[in-house]
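Here you get one chain, nothing else, as structure tokens; it is the form predicted on its own.
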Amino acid sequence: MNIAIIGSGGREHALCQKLSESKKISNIFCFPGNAGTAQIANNLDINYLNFKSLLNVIKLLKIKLVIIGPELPLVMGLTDFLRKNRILVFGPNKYAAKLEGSKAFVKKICRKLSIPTANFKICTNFQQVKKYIKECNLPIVIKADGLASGKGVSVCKTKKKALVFSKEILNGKFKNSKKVVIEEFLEGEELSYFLVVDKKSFKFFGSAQDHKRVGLKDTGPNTGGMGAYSPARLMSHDLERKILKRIVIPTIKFLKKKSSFTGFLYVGLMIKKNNPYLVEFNVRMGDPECQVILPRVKTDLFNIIYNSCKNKLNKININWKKSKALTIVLCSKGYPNSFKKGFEINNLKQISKSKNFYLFHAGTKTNGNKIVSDGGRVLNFVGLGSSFKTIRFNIIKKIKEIKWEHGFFRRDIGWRVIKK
């Protein structure tokens, strides 16, 4: 079978690598892919947001299954469009994608279903913002309602900062956001919980802890993710039971009344005194959590995805390696603010890969015979083993082999679990 993967990040390279191990796939096409996927698949630099043009290419290449990696095409309704044209798609439809596309939509569901989450207020104008912020305790969490590439959330320690960021959102800083969601600040520890879902059932698909902040010990502005480890140290059978009963099952039942869900569901949580509070939903694998979860999966990923698309997920057993996994993201200097692209990355071919080490490309592209930087998050170094501390030590050694002067990374990924 010919398949296609939509997207160009580290998540998509990780998906591509795992799927390339399946004997049931003839060819993998990546739209547009990156310098890493180019080594194991066929990259095509096309605009996947031009749905009609994309469909023509899919038909021409006899692609039978499309896996959508990033959130924007899901929110825009690519799944609905392709399904209407009889293409098998792994990814939720436009209605279900509102779980990620609108934080206000999710907050309303939480209120309706009594799902535990931070207290909040949805504001559509600056007067509402000013009035509500006056009543809030510090710090205050300000969120853009729509998609913002991981940069639409700010934990504000002053009311002035909260007002400034809210005004930026309402003035169009993020194209898809016309509302501001103001939340109370929840004390606790973050946990990423993943599921694979079809119309009839769902299955656990790993846990991880992401490191969103750019600086050591989780300081500085939010990013798309500086690193992650899996499994998350907070996971237990008791906590999982609470997550499913209080958050996951009510949400999926609610969606089924108007729609259905096929794809990955990310449940972003804050854990306080062993109780889960919903922070956000994503309707695709997280990035960089995907890069530490997929290497731990023993089951053929194609079988999982294909059976989900056919609503036969309940016939699949998902088996896991005992190994732990950790990833460190190498970023362009200046990220998550302004940064420059196009710098050559040397020595990549000299870095040895093994069953316990992966190098996933994110913001890269080929320029002749060279591989150059093409984004804020550039490379994901992933290690597996029995000790997070040892894995992290070995990854940092690998990063130093590159000697790329235009990049930086966090040396403390996994600091909570390693410290403990």
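What we label the rigid core is the largest C-alpha set whose atoms superpose within 1.5 Å from one form to the other. Residue numbers count along the first chain shown, from 1. Note that this is a predicted model, so its numbers are computed, not measured. First, how it differs from the form predicted in complex with adenosine monophosphate (AMP).
- In this overlay on the rigid core, K52 has a C-alpha that sits less than 2 Å away from its partner position between the two forms.
- Relative to the superposed rigid core, the position of the CA of S354 differs between the two forms by 2 Å or more.
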Contents of the next structure:
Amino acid sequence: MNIAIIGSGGREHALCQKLSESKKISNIFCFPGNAGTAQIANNLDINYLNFKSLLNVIKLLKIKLVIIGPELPLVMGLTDFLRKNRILVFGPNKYAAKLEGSKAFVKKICRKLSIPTANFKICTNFQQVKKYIKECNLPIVIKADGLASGKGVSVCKTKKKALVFSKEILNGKFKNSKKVVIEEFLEGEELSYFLVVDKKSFKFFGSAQDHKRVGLKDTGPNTGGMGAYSPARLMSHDLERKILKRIVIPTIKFLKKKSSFTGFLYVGLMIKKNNPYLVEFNVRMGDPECQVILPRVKTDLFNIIYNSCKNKLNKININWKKSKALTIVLCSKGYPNSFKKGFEINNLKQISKSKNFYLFHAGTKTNGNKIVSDGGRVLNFVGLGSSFKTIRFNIIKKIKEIKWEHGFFRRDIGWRVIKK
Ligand code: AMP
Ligand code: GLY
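Please move on to the form predicted in complex with adenosine monophosphate (AMP), as the form predicted on its own is already shown.
To see the whole picture, the full complex is given below, headed by that same chain.
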């Protein structure tokens, strides 16, 4: 079968790598992919947000299954469009994608279903914001309602900052966000919990802890993710039971009445005294969480995806390796603020190959026979093993092999789980 992967990040390279190991796939096409996927699949630089031209290419290349990596095409309804044209799609439809596309939508569901989450207020004008903030304790979390590429959330230590950021949102800083969600600040430790879902059932798809802040010990501005490890430190049977009972099952039941969900569901949680609170849903794999979860999966990924597209997920088992995995993201200097692109990355080919090591590309592209940086998050160094400390030590050695002066990375990924 010919398949396509939509997207160009580290997540999509990890998906591509895992799918390339399946014997059931003839050709993988990446729209548009990156310099890493180019080594194992066929990249095609097309604008996947132009649904009609995408469909023409899909038909021309006899692609039977499309896997959508990032959130934007899901929120815009690419799944609905392709399904109408009889293409098999792994990814939720437009209604279900509102779980990620609108924070106000999720908060309303939480209230309706009594799902544990931070107290909140949805505001559509500045008067409401001012009135509510007056009564809030600090810090206050201010969120743009719609997608904002990870930039729409600010944890504000002063009321002034909260007012300024809310005003920016209402004034249209994030195009699709006409509402502000104001939240109480939740203390605790974050955990990302993943599921594969189809119409009839769902299955656990790993846990991870992401490091979203740019600075050591999780300080500084939010990024897309500077590194991650899997399984997450706090995961236990008891916690999982609570996550499923209090958050996942009510949400999936609710969705079933109005829609159907096929794809990955990412449950972003804050854990406080072994109790889960919902921070966010995402309707896709996390990036970089995907890069540490997929290498731990033993089962053929194509089987998992194909069976869920056919609503037969309940017929298969997902098996896991015993190994742990950790990734460090090498970023362009300046990220998550402004940074320059187009710097050659030397020595990539010389990085010593070893078992239990993966190098997933993110913001890279091929320029002639060179590989150049093309984004904020550039490369994901991933290791597997039995000790997070040893994995991290070995990864940092590999990063040093490329000597790329335009990059930086966090050396403390996994600090909560790696004791000195
Ligand atoms: P979100 O896009 O909603 O996941 O928010 C991005 C990040 O902001 C989360 O991963 C948390 O680190 C932080 N955050 C969001 N909401 C809260 C909250 N209510 N309390 C504490 N931290 C939060
Ligand atoms: N790593 C966070 C995300 O994928 O949203």
